[in-house]
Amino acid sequence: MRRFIPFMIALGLVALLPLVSPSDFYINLASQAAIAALMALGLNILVGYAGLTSLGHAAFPGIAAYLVAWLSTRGGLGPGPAAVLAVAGTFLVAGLFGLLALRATGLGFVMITMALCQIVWGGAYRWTSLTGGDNGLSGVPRPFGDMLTPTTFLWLCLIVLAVAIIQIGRFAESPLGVALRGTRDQPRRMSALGYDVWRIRFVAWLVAASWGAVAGLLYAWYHQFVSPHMLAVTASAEVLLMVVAGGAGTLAGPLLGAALVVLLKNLASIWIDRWVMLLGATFVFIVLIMPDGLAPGLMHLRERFRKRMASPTIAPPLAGQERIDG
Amino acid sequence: MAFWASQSLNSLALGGLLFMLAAGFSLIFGLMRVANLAHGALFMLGAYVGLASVQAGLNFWLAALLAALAVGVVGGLIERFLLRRLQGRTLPQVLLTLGLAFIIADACLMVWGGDPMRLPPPEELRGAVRLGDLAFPRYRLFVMGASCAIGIGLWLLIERTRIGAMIRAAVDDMQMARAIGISASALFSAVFCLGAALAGLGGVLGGPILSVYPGLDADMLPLALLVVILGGAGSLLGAFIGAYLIGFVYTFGQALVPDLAYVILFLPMVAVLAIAPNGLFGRRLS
C-alpha cells in the first residue's frame, strides 16, 4: 500500500482546496478534474495495460449518465436506486460491445469502439421522445439532499477517486494484471503458455467500462444534465488525450493528464473559444515531441540530466515503444 | 411502391458516396495500415472547397476537379511532411489523423461559419428522369452511375496497370517488394493522395445530396469506418459491397424508424463480426 501514499497526500491537498479557493470556479474545477481523472483511469486499463486503444470511451459514462438521468427524473427513482440501476445496465451493455470490439485488436479494435460509441451518440441525438434529443435531459437530481455544496461535492468525487486509484492499482499488479501486460507484449505466448487471451481482455474490458460508468454517474450529478455531446467523438478523444498525454501505463499519468485537458479546456473556453482546434493541435504536439506522455517523459528528462551530470556524452534519443500488435 | 422505388436510388447514391470514401480509406489502411480519421474531415473540406468555387462563379465540374485537386495536395502535404515521420507506429498514426481530423474540422468551422449550406447541382442534371408514375432526380442517378465508374477505375488501376501491380506487391509484402526495387516512399504518397482526392471528390458530389455543414465530417466517417468493417479493409470490392449495404441500411432505417436510424447500423455491425471478424472481403484486420 505504500506506494498509494503520493496519490493519497496529492488527492489530500486538493480536498483542502475550498479552505484557499476564492470562489466555487475552482472547487468546480477541480471536480471535472476528477471526474475526468476516473475516465482516464478507466480507459488506461485499456490503453495502457492491455494495449487495446479505444476511441469508444465515451460511451460507458454517457450510457451511465443517460441511464441514470432518465430513471431518476422520467422513471422516477429515487438517485440511488438509480445509479445502481445505471451502472447495472451500463455493465450488461459494455459486455455486449465488449464481445464484437474485442473481436480485432489494433487498428480494427480502433474503428469499432469508435464506431460504437458514435451508434450509441447517434441513439441519443436520434431517438428524441426518449432521450430529449439535442436538448438532452435536464434536472437531473442529486443524491444525498442538500448535503451535497460544491465542497462536499468535491469530496464526494475525491473519494471515489481514491477508491479507483487503489483498485486499480491493486489490479495491475495482481496476477490478473500481469497476465493483462503479457497479452499487451506478447499474446501469442501467452496464449501458448495456456492463458486465456481473449478472457483477460474481457475483464479489463469490464473493469475500464465500470469506472467509466461510475463517472458518467458523478457527472451526471455535476452538470444535473446529459446531452449528446458527452457522447461525441471529441470526448472520446479528451479522455484518450488525458491518457496519452499524461502517459499510458502509469498510474499518475491519467490522473496528470486529465487535470491538464480540463485546465486547458476550461482555459480555452474562457479565452480563445476554439477548444476543438486546439484539441486537435495538442494530438499533433503530443504525438510528434513527447509520444510517451508527460509522466515517463519527464522521468526520461530527470535520467538524461543525471547522466549528462555524470558524463559529457549525451544520450541517445529514446525510441518510442510499439505496443500495438495482435 | 413509389416510397420503396425512391429510397432504393436515396441508398444507392448514398451508398454511391460512401463508397468514394471508404475506397480511399481501404487503399490507404491496405497498404500503409494507417488508419486516416481524418478521412472525414477530408470529405467536409472537399464539399467546402467545391461550394467556395461554385459560389466563387466556376462551373460544378471545375469545382469538383478543384476540390479534389486541392484535398488531395492537403493529403499529400500530410503524408509527406507528418505521417512519414511515424512510419510504421501505428498507434501515434492514429492519434496524428484524428487531430488533424480535428483541426481540419474546426478551421472550416471558421473560414465558412456554422450554417447549413445547399450546394447546387450542375444545371444538366436538375429535374428527373420520369419512368411511368416513378420520378428519380437525375442528379442522384449521376452519383451512382459516377461511383461505379470510380470504382471500376480503381479495379482496373489496381488490377490492370504497373502501378496497381506494384501496389498489390506492397500490400502483400512491403520488405519484399522494396527489396525488388518498389519505391514504397513514392507509393505511399501516391496512394494517399488518391485516396484524399477521392475523399474529396465524394464531399463535392454530396454536396448536392447532403448539403455542406459542420458536422459533416463526423457523420460521415463513422458509416465510412462501418464500410470498412464490413467489408473488410484493404479490399475494393469489400468497400464497394459494404457501402451499398450500409447505405441501403441507413437510408431505409432513416425513413422507415427515424428514431432508430443510427442503432440499426448496430446490426448488420453485430452480423458480420459474429461471422467474420475480420470483414466479408478483409484479410487480418489489426
The other form holds:
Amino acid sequence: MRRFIPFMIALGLVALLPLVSPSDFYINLASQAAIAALMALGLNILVGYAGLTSLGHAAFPGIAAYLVAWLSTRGGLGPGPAAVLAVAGTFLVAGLFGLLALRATGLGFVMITMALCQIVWGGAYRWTSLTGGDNGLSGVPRPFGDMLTPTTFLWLCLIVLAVAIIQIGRFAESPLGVALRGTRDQPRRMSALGYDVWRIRFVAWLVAASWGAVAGLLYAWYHQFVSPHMLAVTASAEVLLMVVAGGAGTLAGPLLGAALVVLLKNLASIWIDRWVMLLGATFVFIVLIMPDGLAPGLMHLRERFRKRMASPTIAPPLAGQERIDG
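Okay, that was the form predicted in complex with the partner chain. Show me the form predicted alone next.
Only one chain is given; partner chains and other molecules are left out.
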C-alpha cells in the first residue's frame, strides 16, 4: 500500500482546492480532470498492461451516461438505482463487444473497436425518440440533490478516483495482472505455458469497461446533459492521447495526461484562438523529449539527477602541479 501514499497525498491536496480557489471555475476544472483521469485509467489497462490499443473506449462511458440519463429522466428511477442499472447494462454490452473485438489484435483490434464505437455513436445520433438525437438528453438529476455542490462533487470524484487507483494498482500487481503483461509481451509463450490468453484479455477488457462506465456516470451527473459528442471517435482518441502522453503501463501516467489535456483545453482556449495547434505541438514535444510519456520521463530525469548528486566529484589538478603516487 505504500506505493499509493503519494497518490492519496496528491488527491488530498486537490481536495483542498476549494479553500483557495477564487471561483467555482477551477473547482469544476478539477472535477473534469478527475473524470478524464478515470477514463484514462480504464483505457490504460488495455493499452499499457494488455498491449491492446483501442479507439473505441468512449463507447463505455457514453453508454453508461445515456443509460443513467434515460433511466432517471424518462424511466422514473432515482439516481442511485439508475446508476446501478447503467453500470450493469454497460457491463453486458462490454461483454458482447469483447467477444467481437478480442478476436483480433494489432491493427485489426483498433479497427474493430473504432467500428463498434461508431455503431454506438450512430445509434445515439439517429435514434431520436430514445436518445434525443443531436439534442441529447438534458436535466439529468444528481445524487444527493442540492447537497452536491461543486465542492462536494469534486470530493465525490476524488473518492471514486482514489478507489480506482487502488483497485487498478492492486490488479496490476496481482497474478492476473502479471499474466496480463505476459500476454502483452509474449502471447505465444504464455499460451504454450498453459495460460488462456483470450480469457485473460477478456477480464482486462471488462475491468477497463467497468471503470469507463463509472466515469460515464460522473460525466452525466457533472454536465447534467448527454449528447452523441461523447461517443465520437475523437473522444476515444483524446482519452488514448492522455494515456500515451502520460505514460502507458503506469498509474501516474494517465493522471498526468488527463490533467494536461483538460488544462490545455480549458485554459489555453481562453487566451489562444488556435489552441488545438498548441495541444498538438505539446504532444509532439512530449513524444520527442520523453518517448515513453511524462511519468516514465520524469522518473528517468529524477534517477539521473540522483545519480549525479550521489557520484563523487574529483577536482582537476591545478596547473603546474604533478600528481605523485606512492
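Only a predicted model underlies this, so the values are computations on that prediction, with no experimental measurement involved. Positions refer to the first chain, counted from 1.
Treating the chain as two rigid parts that move between these two forms, Ala172 and Leu154 fall in the same part.
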